[in-house]
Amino acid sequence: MHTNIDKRRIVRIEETISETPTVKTLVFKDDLSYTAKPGQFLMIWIPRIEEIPMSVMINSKDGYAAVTIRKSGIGSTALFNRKKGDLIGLRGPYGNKFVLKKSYQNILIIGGGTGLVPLLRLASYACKKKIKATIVLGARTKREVFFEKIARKITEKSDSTFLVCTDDGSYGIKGTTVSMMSSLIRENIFDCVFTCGPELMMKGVVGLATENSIPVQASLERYMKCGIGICGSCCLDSLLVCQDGTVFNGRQLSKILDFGISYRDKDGQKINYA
């Protein structure tokens, strides 16, 4: 077993889950990625091709792990090719993780896309921890909605509850991931709220855990080329993801100038949200 985050570990693909035509989940046998906390990350190293930092799927045989790829630039393209037999390259976990309170009794988890992967990790822990929680998923379309079976088997033996929202109404209620949100805090008393997904999403489930005075906290995706705090690629004002994130609580992102209003390309260039 390998003990050092920072060596590579080469891993054979075990098998890959076809989510969507541009979402695909790739398994491997990995104990350092099968112990990752909620909200760390792993840099995978895609050969001759790029290295590019990804969220630990949860994954139900021990000793292995997973991630989701979105299927957009470059090294998110070679590693959605990727097939069963194929390798690559880990380092990590890195990141801190979310918190779970022994205080918390009843949570709101709400993820976007690709960012429901660390929250379905939060949500196990929470619900062996007789936590109960809501969680929402929220997308485009009804074609854009996966892991909706692997969300209902983690809440189905708990008080826990899984919803879906689509902006079209094509699935589930119709609606966005805050306005389903809003609807939420009106009826129930939430100890904290999670979010992980579109920065602009998360932007709106912050400010509005914050103007009801809940507790929040965030996972945020920033370009990352290193991972261990050497590139300064994924900064975030003073701060940078890879080493005081991913996960940001309410407090701190109300101090980040940049969230949810600019990010940077790879040529570290800030760019803002149309």
Second form
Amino acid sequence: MHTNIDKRRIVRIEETISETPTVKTLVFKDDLSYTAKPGQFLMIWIPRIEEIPMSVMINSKDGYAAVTIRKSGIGSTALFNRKKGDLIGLRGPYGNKFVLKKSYQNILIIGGGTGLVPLLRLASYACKKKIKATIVLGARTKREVFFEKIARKITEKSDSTFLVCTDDGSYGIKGTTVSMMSSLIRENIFDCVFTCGPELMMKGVVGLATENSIPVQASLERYMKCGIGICGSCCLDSLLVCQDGTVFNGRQLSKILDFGISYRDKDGQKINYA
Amino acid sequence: MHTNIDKRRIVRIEETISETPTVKTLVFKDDLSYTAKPGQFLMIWIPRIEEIPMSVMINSKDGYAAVTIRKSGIGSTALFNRKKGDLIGLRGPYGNKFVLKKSYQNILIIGGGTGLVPLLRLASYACKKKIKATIVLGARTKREVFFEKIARKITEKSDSTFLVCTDDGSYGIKGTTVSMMSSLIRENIFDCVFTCGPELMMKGVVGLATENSIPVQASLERYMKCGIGICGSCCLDSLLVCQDGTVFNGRQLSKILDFGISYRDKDGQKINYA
Amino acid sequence: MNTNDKNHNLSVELGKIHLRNPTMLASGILGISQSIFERLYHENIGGIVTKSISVNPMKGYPNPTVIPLGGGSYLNAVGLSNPGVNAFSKELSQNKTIPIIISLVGSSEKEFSKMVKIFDTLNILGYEINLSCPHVSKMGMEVGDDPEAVNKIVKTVRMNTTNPISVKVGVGSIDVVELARVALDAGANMITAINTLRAMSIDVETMMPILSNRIGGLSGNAIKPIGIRCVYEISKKLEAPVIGCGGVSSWKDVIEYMIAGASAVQIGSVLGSTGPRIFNQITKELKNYVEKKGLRNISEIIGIAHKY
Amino acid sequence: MNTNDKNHNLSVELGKIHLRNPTMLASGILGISQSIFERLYHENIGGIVTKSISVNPMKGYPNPTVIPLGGGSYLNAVGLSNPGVNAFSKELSQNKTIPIIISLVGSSEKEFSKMVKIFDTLNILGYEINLSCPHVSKMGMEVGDDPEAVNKIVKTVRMNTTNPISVKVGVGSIDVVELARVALDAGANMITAINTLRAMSIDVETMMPILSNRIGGLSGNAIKPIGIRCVYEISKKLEAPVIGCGGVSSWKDVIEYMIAGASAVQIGSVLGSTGPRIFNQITKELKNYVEKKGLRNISEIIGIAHKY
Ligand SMILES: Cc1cc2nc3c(=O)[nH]c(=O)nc-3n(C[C@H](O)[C@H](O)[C@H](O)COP(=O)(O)OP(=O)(O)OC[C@H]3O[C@@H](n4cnc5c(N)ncnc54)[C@H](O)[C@@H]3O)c2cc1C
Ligand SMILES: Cc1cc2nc3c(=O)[nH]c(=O)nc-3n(C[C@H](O)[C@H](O)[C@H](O)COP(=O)(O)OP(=O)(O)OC[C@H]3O[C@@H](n4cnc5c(N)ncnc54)[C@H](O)[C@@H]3O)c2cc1C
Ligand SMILES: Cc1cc2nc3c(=O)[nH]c(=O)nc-3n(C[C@H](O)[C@H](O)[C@H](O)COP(=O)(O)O)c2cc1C
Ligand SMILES: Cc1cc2nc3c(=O)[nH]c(=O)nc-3n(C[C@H](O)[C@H](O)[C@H](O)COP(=O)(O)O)c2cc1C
Ligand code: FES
Ligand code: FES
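Having seen the form predicted on its own, please provide the structure of the form predicted in complex with the partner chain.
In what comes next, the whole complex appears, and the chain from above leads the way.
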């Protein structure tokens, strides 16, 4: 077992799971990733192509972990296309984590897309700790729903629940995650809301939680080069997403002017969210 | 407490003890030296002047150690002249150690001059372990006898004995260490002989022990630069005195062609002992 | 300067530049955001050098661009990614009190003069010219290896500003003292030494170079003894403030650089293991040191090793 | 070469020199005693480079001459202490089978030709010319920084021997690839890269430089990424065997150097923590590697990183 998270490990992809036509999970053996905390991420090296941050996905086998990739640009597509037996490099896990306070009994977990990756790890921990979790998975449409099986498996032997909603109503409940949350918080008292997904979705979730005085934690994404607090590319106001985050609480988020408004491009210029 | 022996510690000289007009003991606080094993040495830095190897001398205070210097050339004279409150640097302790086997019950310790330094540490360990030690201190003449008090203190509450011999008979028994040893081994059965001092004296001691099939261990000196097995200046045939030694046993010594014959100068040329 | 200051004076002077303490942020480290600069200032930093800025925005190289090598050493080939002079002058436009030095990089005299004209309208302390980035062609080291180019660029910047100028030198293909001499002769006020050293890391399993650019710059612990040597040599031979840089990770390293001849010290890679609070911590420890040694001001130790 | 060797072939060829495996002793490490060379040979070393020898015996600098810096890095300024050509040729006079390369250092062409004439009568594999010792004036680096001097010295040695010649280059004040090119053009057969880098360490407590010579050469872990880069660049641009050196402490480092383009690898500082048995250990591990990777000979991986 490696004790230095910075040390690059070269691992073999042992299994690939196709989640949707554009989302794939790659399973590998790595002790450090296996014990990653929910919210932590790896820097994944696709040799001679890219290195990109990826949240650590849970895997049921001891000593194993995974990443779930949505194919997008050069790096993520190259990773998406890796096959069983291919080699990739890892360093990390880096970053802080979602905090499950001892007092929590009933939590709400809201995720969109691959944002569910760290949340499933969180949900699995919560269920093991006998915390009741309501997990909401939001997607635009049925084709984009994935992780349903694994989420059901996590929740099945607990009093937790798993809900799916789609914007177009093609699967699960019709509505956005924010509208789902709206109705859930009317009927339940949650100790904390946890969210990860598209930033504008998180902005809505955080806003609603704050208005209703519910503690909230969100895992954010920014462009990352180093992943360890050196290069500054992930800066979000005065915070570094890689080192101070990726998980921020409602109090921190309320002070971050850029949250849901703008991010920095590869050259460090600020770009507004559409 | 420093755990890395290579790390240079700067220590203050807390006490100086004049042993003879040309031999002085400097006491300082250093945990690593305090726990040095008998036979180990320090590299002592006299800032901007020299760095020289010195055996670790015992000191009665917890956490303290000392070095005992015979003034000779530039480095040792500068060290000799250091006063209470002055700073010196240390690294080490380095080297292997005298081995006290569990089976040993009766040992002979033969030292000359500052060669007694590692032997006193050994004697002190032996007495604590209830091994009977006969300590012989050899000197040319009365003025050169030192460490008597400390040796008596080590042996006083045990059945060990301390003997002094001088070549000219001006103090203690008249005779050389080798002639003393000769008569001692006739009357006693020693499990092992330990020696440190001038190389020609050790050559005699080792020779006599070997002839009489008594196990023997000798701590040797050679010119040292690095003290850690890099520079090669301390080489003695194929052995490195700093890393493989300074303590060698009779079997090793019998194969070392240079033992008692020649040493290497600062430039690496072989010089024969006078 | 109040030498009776009970808090022990850590302030240092770099020619016309006054810093409240000798700790500075090295260029390229967290250096593109005014909010981060403010956070660092709250962490008691003495001065801040921004990321090297070019006329046009630069995306830099694909990742991997930064590799932790272990043991506190790092390899990077970021490719000078930066938002460019316009976006960056906007970023700093609200700056009032943060002691900022802008690092400049470019490939022609014209580029430098253009940037200086724009940045000179801001509240800044001065400039650092990066002539020593070891892994971007036609910028950085290739310029830094050509004394004539160095002379021209420094002269151009000098003609366009009255702000203090530091030139950052590295260990490359010309002698570091010579390079510093050329820079000072051309009008620089001080020298920053050193930048990263050209280096490389190859993965044994895949047999492939790790950095996308293959070759990058070595920083952190590994290069400290080289940085100390350069500061010692430059400060011994030339008359100008020297800013030490390379492998500083504790107050002891700051002191070692100052004893070697540095008037201030830049800190970079170590933030990868400590975060920004390292500045607060080191400043506190420097205060203890000054107190213990009974110094009136920390600058009393600058270059003291030259005596021995 | 028997490629069907069940023991997996670790042998490498450096031009005319055949080594049973790519591990070599770096110059200056334990390198003045035939008995030690024999011990190292029993530890399965591939080849041995002696300490740099000069015409006259040299005492070198006073101690401290070697400083362990921690983290596997070292600083030294031994001052090229050596017994001189006469004593050393006597030392090696009985050598029959130990694969020895003699390192030469000098300040004039005459000195080199004198030494080569004497050493050529011994059983040796060849010479390494040390043009890169960073801390002895008028020998080593100051010569190495002057391409004209390098050209003359190498030509002189070439004229006086038919034995293979390697030139050891360092990172100093001229580009390492250029220096290597000059050496090869003048008749060298191969290049050793790299020597130590000029560096310094100052004690914070006493404020004094530690080495008696103040400035010395950095070796060990710290310099490995720089050595890898130099080997990569030299082997990519020039057609000659390159011997890698700098910071090797495990079989992985040997492989990394070979992938970068080295045909053999010298090992030095690490002996300070492992002793001579490191050669036996690394050789065993290299065998495992060759087996695991299914190579017929380890030399198949030389320079493979150039493909990427
Ligand atoms: C902490 C963290 C965790 C993440 N977890 C996951 C995950 O589990 N699954 C998943 O599919 N994606 C995840 N991402 C996003 C993922 O890193 C990017 O989608 C990926 O880097 C895109 O690479 P590319 O070369 O394909 O993109 P490009 O074509 O280069 O760019 C496409 C988009 O991806 C973003 N991007 C590119 N490179 C990076 C980078 N180095 N860091 C951050 N964003 C980048 C760009 O900002 C751009 O918006 C995570 C990002 C972060 C910061
Ligand atoms: C393992 C070891 C333990 C020692 N322990 C003691 C001790 O406890 N007390 C004591 O007084 N002496 C001890 N010595 C000897 C001591 O190191 C030398 O007397 C001292 O280094 C002389 O330094 P100098 O500058 O005064 O000598 P110089 O004037 O330079 O030379 C005088 C003599 O000292 C020897 N010498 C010089 N430098 C060194 C060096 N770096 N390493 C070894 N020998 C050197 C020379 O070979 C020469 O014969 C020990 C030596 C070794 C190797
Ligand atoms: C990720 C990274 C980016 C850097 N970018 C720049 C840069 O843009 N301009 C510059 O002059 N130096 C740059 N450097 C070099 C640093 O400013 C500094 O000289 C070097 O890292 C040595 O200091 P350190 O050991 O404290 O990191 C960069 C260093 C790192 C690690
Ligand atoms: C104590 C010491 C002495 C050295 N003496 C020489 C020398 O005489 N000639 C030489 O070419 N290199 C000399 N070197 C440099 C080494 O041969 C080698 O190039 C350098 O140490 C880097 O390798 P390493 O990191 O494995 O030690 C010496 C290095 C050390 C540490
Ligand atoms: S990714 Fe480099 S500081 Fe966060
Ligand atoms: S003193 Fe350097 S090898 Fe022993």
